[in-house]
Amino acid sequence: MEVKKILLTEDEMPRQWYNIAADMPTAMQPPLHPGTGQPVGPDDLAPIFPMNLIEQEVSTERWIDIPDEVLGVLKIWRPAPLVRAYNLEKALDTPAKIYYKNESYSPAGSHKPNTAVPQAYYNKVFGTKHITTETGAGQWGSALSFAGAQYGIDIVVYMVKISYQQKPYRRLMMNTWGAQCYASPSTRTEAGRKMLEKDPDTPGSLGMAISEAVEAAVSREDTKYALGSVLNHVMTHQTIIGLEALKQFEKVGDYPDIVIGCAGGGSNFAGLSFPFARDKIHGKEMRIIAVEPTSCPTMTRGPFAYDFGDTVQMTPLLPMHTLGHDFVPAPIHAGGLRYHGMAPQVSQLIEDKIIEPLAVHQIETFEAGVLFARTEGIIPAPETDHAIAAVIREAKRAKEEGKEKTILFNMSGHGLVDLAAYDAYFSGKLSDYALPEEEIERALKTIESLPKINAG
């Protein structure tokens, strides 16, 4: 009888994060503070984050311990299962071997709750009463609002004002956890209204958002703020979900040849990869595969340089593939793809040739998530239906090869309270779009300024 999912019992599950800065191959650049341009310590974030994250930030070591009060909460929904995907390796023809990691079995439907409940339990732990954030899509306003509620921590998010119209119910997700919800950009904040004086009709922008939870957050000594994505910290604490996978090929006698996610601030890619990528680092012949919209093509179209994670430039200046601060993404479905940096151990692993990036267009990302869907039962997030394009582009080459090979990918989240994309998928509202050469080259001009990379 074929085993469709490949379990993990309690017992079995992850006690320690992985921190991919350890295996480095090339060491980082350091952030640099957003005034003085010299190497942030941790005193310059202080303002932003409970001190005992921020050592996690900085910290260079391989294994991190995940706390007893963390692991009792992600055994909510953690092991999550890994699940082949026999009926659309059969749609597709294909002799490859299709797996994915199943993260919508969270409360919040993603991968997001992940680091959400770590950080409000350290935040928790150093005395923390409130927390902001911002949230593209809501997956991350979501989950930071079901794990602030786990700890009694009042949670604020603004959320991108294009998904805060296109997707009500995420917002309903966090009131129900007892978390406000704001459209961004917003009256609340002097950032947001100089932003709506700026552009009334904004659809809004990560970078936006990130410059309203950032004021908020410093404006008050009991009250920090919380990302979704991006920082290190947030990365090795998704690293939960690759730590998982690997434990599962080994139960099955396999491994990946392919490993795929898609990538907006990089957490949900990184979570799955980097335990995988440390193996390829070590000499491990496999292929990384990070996916993004050709309509918000940071990785495959912006420079690596230094630039500021927010829009009005509160942020310290973090080295990543940026298409510049205050670029402002096409209002795509994905709104979680939606952000104009990537994470810089991402961006830094890219440079390395350790992770290759792929654009796709809209069209094809949500006709992948209607076959997965139709075969495979899971009505996927858009984000992740742009990972499952990959795997279909992945697997009908194997098949033109003639190869057998093993691909895994991330399902980062359902697609239940995203149907509006789908019925517009349906109706025929939705198409391509790629970014013209012209607006990249507007954006960046906003970095020409900024302090460059050392490329020694």
The other form holds:
2 protein chains.
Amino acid sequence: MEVKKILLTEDEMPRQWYNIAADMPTAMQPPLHPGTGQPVGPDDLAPIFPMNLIEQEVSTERWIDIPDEVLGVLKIWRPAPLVRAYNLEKALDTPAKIYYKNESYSPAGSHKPNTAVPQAYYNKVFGTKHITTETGAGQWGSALSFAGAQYGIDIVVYMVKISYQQKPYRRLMMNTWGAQCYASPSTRTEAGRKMLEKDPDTPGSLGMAISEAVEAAVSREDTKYALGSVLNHVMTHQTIIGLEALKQFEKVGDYPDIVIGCAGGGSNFAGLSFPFARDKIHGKEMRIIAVEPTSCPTMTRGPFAYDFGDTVQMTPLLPMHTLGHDFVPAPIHAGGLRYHGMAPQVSQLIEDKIIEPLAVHQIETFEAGVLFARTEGIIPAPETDHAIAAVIREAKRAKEEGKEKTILFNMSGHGLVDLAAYDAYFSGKLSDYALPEEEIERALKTIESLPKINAG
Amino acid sequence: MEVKKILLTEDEMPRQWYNIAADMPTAMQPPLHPGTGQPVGPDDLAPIFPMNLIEQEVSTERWIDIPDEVLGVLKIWRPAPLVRAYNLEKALDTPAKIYYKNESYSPAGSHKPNTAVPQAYYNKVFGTKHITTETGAGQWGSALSFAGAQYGIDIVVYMVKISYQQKPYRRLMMNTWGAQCYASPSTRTEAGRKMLEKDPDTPGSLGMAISEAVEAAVSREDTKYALGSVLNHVMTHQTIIGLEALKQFEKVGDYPDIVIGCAGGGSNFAGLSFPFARDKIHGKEMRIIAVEPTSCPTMTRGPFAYDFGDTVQMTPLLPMHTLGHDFVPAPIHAGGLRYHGMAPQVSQLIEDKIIEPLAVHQIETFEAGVLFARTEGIIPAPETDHAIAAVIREAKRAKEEGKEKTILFNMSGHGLVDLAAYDAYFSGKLSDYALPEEEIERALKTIESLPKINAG
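Cool, the form predicted on its own is there; where's the form predicted together with a further copy of the same chain?
And the full complex, kicking off with our chain again.
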């Protein structure tokens, strides 16, 4: 019988993460201090992150050891299977071979614990007692809550208000793991109170929630902040996905022609694709596609520019594709893809033509997700549906071209706590929405006065 | 490093199910025709089940081949890992070794697809176009919907009304897989209309929903009915859990002293325990514990007697532990454990002292589930929490006795779509409830006039 899942044993788990900083074709632009506009050093980040994670953030070492204490927790669900999507292939009548990494087996149901666990661990080693964070759809907040419980660290989550209201189950997961969760903007921080004063009915945004979590971290002893995406060390932690996939492809004697992931802040995409991007940087011919919604087209429509990670301009300025830090995306159902910016490493690799961005409409993504559920069984998260939509496009193209391509994508999470989104889709309540040109222009006004990227 | 998950490859999957009918210490009492009181034969069951499944139901062959087409679908998530619960052991400071089979990786999140897949397959082979069924908490209905999508069979689910209202996500899962789901009692069947006439505000019960689904099956061409628990063939399909576990224990050179599962209709419990019960029947010293809620104490308080599987007395009379077919359990949060009866094979093995029943209070089960979530990561289904409560009792006893026992239990499902139950627990809204003696007596009046079990 055909083998469906290519498995690794715990012994075969990667013992090191891959840090793409060692292989970037163009040197990364430094983050800048929000006050001075000068490059930030490790000490500037020390109020919000523990130094051991800051060292990873700025490291250019190609390989970083995964501590045994981290592997021990990752083993709750890792290694993750590489799965051949035979049924989807058959439904599409495509000559393409479609594989996916199943990251939905983690306790939180997504890839997010891959970095939540090491972040909680390094904080524990550093002596941190409390970690604050923000969450959009709730995937990250629940992942960090799970990780906090593993190491006995207290977790406080600021959750984008619209998601807090629409997704009570995510908050309940956080509570079950022992964390506290508040709707953002909240009255618990100066930043939150300001935002509520400006617009009491705001649905919130990731940028706003980041502002609250950062403020809560710097204003309390023994407290640090954790970010679930965007930063270099987060991308590095997630590379365990792609490193496992490389080993798994080796086992079956195959290698992907196309690697696909959805991208909100960039971490599940980077996690799967960076180990493959390394080969592409060194000459391998392949395509690497990052998929975003047309309603929040950061990579396809936003310029590569310095911008704040948050709304109230507390974070360093990061070199990234951005729609401007004031941008509040439409309340689409893939909450994890509603972010104004994009990971600097992903952004730089788009500039360097290693990664190609693609924007897809919402309804196409749900059509793709439902086809996947009815063929491969797993109901994907709405974010993941974006990757699947692109996979289906490429599988159809392979059929038209009559080429047996190998496609790999990241099943970044299941949708069992996002079923209200499918309900909206089935009842015809969803519409397609592409951010219009004039809104992009208006949104980008907020970055006009910021330092410009030095084109070298 | 310690191995946490004992894995099998797809090649190592069992190729046959185990049918405990071949090893029962006491011959099973036959099911009786509801009209005549005579033993039913295969032909009596033909209006509701396809003949290939009826043959399995009455088979006494010890081993039944698993068709390749079934294995192909089970491979979406099987083999399931056997996991060593190191963190839970540490939290309990117990010398006991605790292992669990993780059945939460299936697309529907529980063990139910283990039988939904073969049932859909055998119906497909038989020529069935539509399958009707009932569901309590929604686990079974969603599992059959998933399986129906795999083989292109139309699924119609009657869902106990209180669960339909409390668990919209389960209904949405069914819809995503292409099935239809109705709150029961409904106005779509004669049985449903009668029940609504009697009590328009009834919360519904599994017994009522079974009546509706059976009626819907017999009254339509090309339509059969499927049951997610209780019957012999369902127990047989689920034995893949225990058969995998046996192989996995062999790999680590261990064997359980105690096997534990929660039991509503009995299938997850039987699936894990029957392959071990075989060894016990043949002399192996061990304990096998079936756990139920004190509010629906079928095994611990209900007599072993002939009773109907449903409320309106359409099913054959089954020899089982029962609280009477009219019994409507309190709306506790573990909906899958709200059934008046128990699988005849499990019931008979209780009589034969192979299985020991245990009833636990609701709050103890949630305490257990939260401890499990914070140590082992996975948030269990409220049903599964019952098994975990018993595991914790036994682990504590092992500590008191200073004995290094090996405990195995079935992590029958995750609780990600049952988080409202945890919310009720955290906010102090749950109470303990043991069914009082007078209610049991009243409930049992309904079986007084039925044929009695021939004690041999």
